[in-house]
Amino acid sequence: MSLDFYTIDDLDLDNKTVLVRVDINSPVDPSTGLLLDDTRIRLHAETIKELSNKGAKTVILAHQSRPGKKDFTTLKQHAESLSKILNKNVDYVDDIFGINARNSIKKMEKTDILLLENVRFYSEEIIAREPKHQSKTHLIEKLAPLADYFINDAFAAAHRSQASMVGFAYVMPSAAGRIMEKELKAIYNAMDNVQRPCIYILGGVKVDDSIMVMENVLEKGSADFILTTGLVANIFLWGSGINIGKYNKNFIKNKDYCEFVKKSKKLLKKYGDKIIIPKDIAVCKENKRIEFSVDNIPNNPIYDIGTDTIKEYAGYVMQAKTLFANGPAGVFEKEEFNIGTDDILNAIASSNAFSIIGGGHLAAAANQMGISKGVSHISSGGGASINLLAGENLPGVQILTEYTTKKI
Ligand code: 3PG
């Protein structure tokens, strides 16, 4: 696999408007509101750090969570972080293409860094299209006359295609940031050098994001075994008939997750040796953490996997011979319910095998847990790398690869 796209190493920059893409959505405290987290701005501070020291007036896009969720926020703090981290004023503009943001912008000078606001409040960016339609999509029609290059760094995004992410590259100059190329060029040299066996880990609570990438490695026969953490796990305990309880059912309902359930319940019964389930959750009872076997579980919500299915994954993590992991095994973030999550994590980074980690939340606990020197690549994006490793082409490297060989 080649990187055939250009790089920041292709552009003049010197006094040059770009706009960078960048994947900074971090974890948020849900009752303060604060966030837990700059693992993802320090990496893509490199980048615009780079752009910046090049003569670069640099305005930055970026999305916090999504449309309904409690995250679901400004990016004022993440550009106050920003500035922080790089030691250089960032200006922030709560709008993203309307006057204000376009006025910013034209008043930038050399070096200057702007942020606009979370893209994602714009709601024709959460439609996914191709880059021909996002490229006609507002956004696009009115940043992209204003700026000379646009770069993306997301790599965390770019199995979305969404407007900001493949709509720029349609109509303007377009290359990939440091970031983007250095995740690349690790996952493709993972890809190129899989040994078994190979095991993916996969939790969190982006559920169809982990169900695709398993029906696609179940199917090619790339995965030995699948271990199934977080939320993923409880869908899939619920799939193979096990009583979660009504909780844990109506949280499932109320994500309009069901169809996942039906799902699991099919993978199950083609690739049940594979796919391997919890045999014991820890559930949230008056603030404590209380272990229980599947076979008995209350109507208290799952925090965690338990004792003995930890020691169980970390027999086959020590197995492994290449292990993918995405996505925190419990509610990691309270410190009652983040064993299952710390303990994988040591097991991945005192096995020998070759380890990717991905997903913001499992790269934030594993760079706070300070293991990442066991793992061979942590990686900012969880759906993204999962999905390549799992074979997909990913809308945002594409359209970069198009651009770039013009066959637009
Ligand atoms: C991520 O955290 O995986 C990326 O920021 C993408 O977020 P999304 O799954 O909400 O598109």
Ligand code: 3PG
Second form
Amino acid sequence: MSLDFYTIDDLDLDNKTVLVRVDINSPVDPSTGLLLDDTRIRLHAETIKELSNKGAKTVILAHQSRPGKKDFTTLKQHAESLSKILNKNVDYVDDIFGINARNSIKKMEKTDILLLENVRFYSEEIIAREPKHQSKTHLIEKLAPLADYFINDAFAAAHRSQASMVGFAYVMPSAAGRIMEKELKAIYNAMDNVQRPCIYILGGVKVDDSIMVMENVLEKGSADFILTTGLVANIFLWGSGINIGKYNKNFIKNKDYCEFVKKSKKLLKKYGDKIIIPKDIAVCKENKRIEFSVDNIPNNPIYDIGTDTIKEYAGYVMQAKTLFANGPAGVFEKEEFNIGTDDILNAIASSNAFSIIGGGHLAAAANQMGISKGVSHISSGGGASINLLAGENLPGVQILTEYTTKKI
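Let me have the form predicted on its own next, following on from the form predicted in complex with the ligand.
Shown next is a single chain and nothing more.
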């Protein structure tokens, strides 16, 4: 797949004002309100530093969580963290496109960096619409006239058709930032040059995403095997006719995932030889890990795949030449139930395959384990990468290719 969009290399940035959209959404301690991890801030610091070094006046647009969540907060801490990482002052203004924000942008000098307030404090940002409509929101109409270029570096939010993601690129010269560029090159290159065997490991609780990927890669014949873990595995176990216990069935029902049990039955019927489900699992009983064969699952919550399954999956991983993994194998936050996630990640890192790990929890686990160097590419965006693997267009990328290449 060709990547037809401009990058930072195509822009004359000296003394130009640049709006750059990043995704520095970070974990927040619910008890203290402090940032727990600066991984994404460090990632985007690369693009921001380059823009400043090339003489740009860099105006940063970003979000933190969404309305209704406990970690929905201002970006003041993010500015402080970014300042330390860059070893350069990053100004922060608690305004998005009001008079304070606009005046702050107008006063900027060459190489200055300014972080605006959480764009999701603005209600129109949350609404997904076509780029043409987004370009007419107050956010774009107020800020676009103040800048020369828009740079989208927020790959992790590229599957969102929100104002700050698609509105600017509709009306002004735009390009991809370094993170966006690297992500797309790595994932598209892997998809276009799949070496066999190609194995997908799909887990976690976002079952709809995993089912979408399965349907796409199985229909196209681009996956040799799909190893199921996490809630995805529980749904396929149930779909295969195995009694996963009342507790686990109710958990799936409460999430309104019963439709995916029906889909799993159809997929198993059509591609049963390619979809691998666990042969044993680990349940949480009296706060302890106890393993059972899938033929004898008790009425306790399934928190991980079992030892025999881990060994079987590791065997698949070691024979693979291309690996895509998304979602943890179990409740890896609890020490007794992180075995499946840790062992599979270790197998991936030890394999000779070209490997891509989706963002979110699995990427965090890989970083915590210190095995990220053994993985070919760790994506900063779980939702965005999984949508690409499922054959979906990413609005934040599509707008860069459709409109902005005609304007620079």
